[in-house]
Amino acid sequence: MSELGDGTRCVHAGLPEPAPGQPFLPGPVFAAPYHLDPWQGPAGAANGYGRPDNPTRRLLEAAVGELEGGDCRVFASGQAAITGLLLTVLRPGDTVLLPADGYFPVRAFATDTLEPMGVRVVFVPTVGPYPTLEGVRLVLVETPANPGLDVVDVAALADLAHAAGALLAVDNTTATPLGQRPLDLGADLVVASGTKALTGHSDLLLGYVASRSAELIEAVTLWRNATGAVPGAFDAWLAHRSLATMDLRLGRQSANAEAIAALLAGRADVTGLRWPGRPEDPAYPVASTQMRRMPGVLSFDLGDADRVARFIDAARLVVAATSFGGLHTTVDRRAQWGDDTSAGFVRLSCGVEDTADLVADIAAALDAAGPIN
């Protein structure tokens, strides 16, 4: 379906062929065991046991795979997907490069789990500089990075990694497959949290790994099935249902981010504004070429924790919550979670509210919060 538009692809991704009397998207199949053929056993049907086999999950995997342009396996959460990928690919003695400015639980997992296993972990900022990749097994980047929103040239990094014999994995959570398709840019693997903008309703946890390598997908599948890191049938069904509106949701979120960035850029009481869609942003030269659309997430600094709290209290349409990509506009003060950001640093995730309402509310809330101390 690659020749079709994003909205069309999202609406039709992974759906079975139309059949009279059947729903567009079949309801979730709840089963642990299934009936087995008494003669052939599990070889007689696609479903044998609920951990490796579920038709609702397979439809979702087909849908996300169509959007990413590869084969897909879904996991119980984004963290389950990324840790599953790392533990599938890496062995004692291997070297992995991870983003120094990416999602902090991944850094903690690397320090607490990978290093004691004998994996050499090297942290590199998203925009580099990158060391020599000779002897490196895997390079993982998150672009745009969460929460700082730096962007790396995926195609150039893929060439660098492959020349050294390394694999490149790209965390596509912030961009989504509508924002960029890393496999098209040369990445070997895509990993993402579907909890966020992919499904966008703040009502489920989901992760996935996608690749065009049958060998890598088989290894990821074996690891997932052995560890049981699968999403439930209802979560898989909710996620597939939500994909249909992704193009519409992202369109409004991106437009809201552009308008809010313009507002914040003109205020002296806001510092450190980052949004890859601004021509003034350091990420813009790469993002404007590499990305098909800009994310609905931006970051900035309000000076200190108290001012962030006053801003949120004064807002009518902006609420405090972690995660991002949902229908409601949220602010997350990342330092409260132990992330290595300043006390006043916030990540703002734009919802789908009317743009004029959101801009007016944020402007009034900033006024009410008072000046930077």
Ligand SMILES: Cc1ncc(COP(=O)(O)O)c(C=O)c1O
Given for the second form:
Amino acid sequence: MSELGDGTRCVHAGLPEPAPGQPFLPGPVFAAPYHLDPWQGPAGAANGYGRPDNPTRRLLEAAVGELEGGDCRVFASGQAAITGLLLTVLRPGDTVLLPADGYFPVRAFATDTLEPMGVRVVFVPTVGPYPTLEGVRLVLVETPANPGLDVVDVAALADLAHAAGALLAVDNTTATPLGQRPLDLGADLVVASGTKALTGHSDLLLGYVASRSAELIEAVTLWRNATGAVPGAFDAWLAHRSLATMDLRLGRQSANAEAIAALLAGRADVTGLRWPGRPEDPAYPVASTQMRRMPGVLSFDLGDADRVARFIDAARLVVAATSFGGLHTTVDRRAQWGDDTSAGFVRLSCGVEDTADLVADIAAALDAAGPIN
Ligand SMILES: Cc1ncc(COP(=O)(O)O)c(C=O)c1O
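Given the form predicted on its own, state the structure of the form predicted in complex with the ligand.
Full assembly next; the chain just shown is listed first.
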């Protein structure tokens, strides 16, 4: 259905053929074991046991796979998907390149688990410079990177990786498959947290890996079956139900981000503004060619932790919370989680509230927060 518009694709993604008397999206199937054919055993039906087999999960995988343009396997969380991918692909003696400015638990996993296993880990800033990729097994990038929102040219990096015999994986969490399609840009793998804008309601954890390589998908599936890092049926169903509105949600979130970026850019009491959709942003030249739409996430600095707290306290429509991509506008001061950002650095995730309301609220809250110390 790739010739159809984003809204249409989201509404129809992964749904079974219409059948009279059946719901549009079948409800969650809750099962650990299923009835087996007494003679054929597991060969007699698609479902034998819930860890490898669940029809609700398969429908969600069909949907996300359609949107990413590959085959998909969903995981219990983004972290389960990323660590599963790393452990599926990497062996002792391999080298992996990871973003120096990406989601910090991935960096911690690399240092705490991959390095002691004998994997060589090289951290590279999202914007580079990238070292020679000779001898590298896997390059994982986040673009836009969380939380700094730098961007890398995926097609160019895919060429470099493939010339050196390396695999390229792209964390598509912030962009979502509507924001960019890394597999079309030449990446071998997409990995993402579906907890964020993909599902967008702040009510579930989800991750996925997508690829056009049957071999890689097979290896990831074996890993997932062996470790059991699967989402439950209800979460898978909620995620699929939420996908239908992704185009609408992202449209409003992105419009809100554009308006808030314009507001913040004009304020002397806000520094370090980053939003890849702003023509003045260093990420804009690559983002505007490679991305299909801009994310609803911005980052900036309010000077110190107290001023961030005063800002959030004064706002009526902006709440303190981690994560991003949900319906509600949230602000997260990243340093409070141990992220290596400055004390006043915040990531602001735009919800779907009315743009004018948000802009007025944020302007008033900044005024109330007072000047930078
Ligand atoms: C870019 C990125 N990748 C992966 C993850 C991990 O996802 P999850 O929280 O669903 O495990 C996150 C979470 O914030 C993220 O921002």
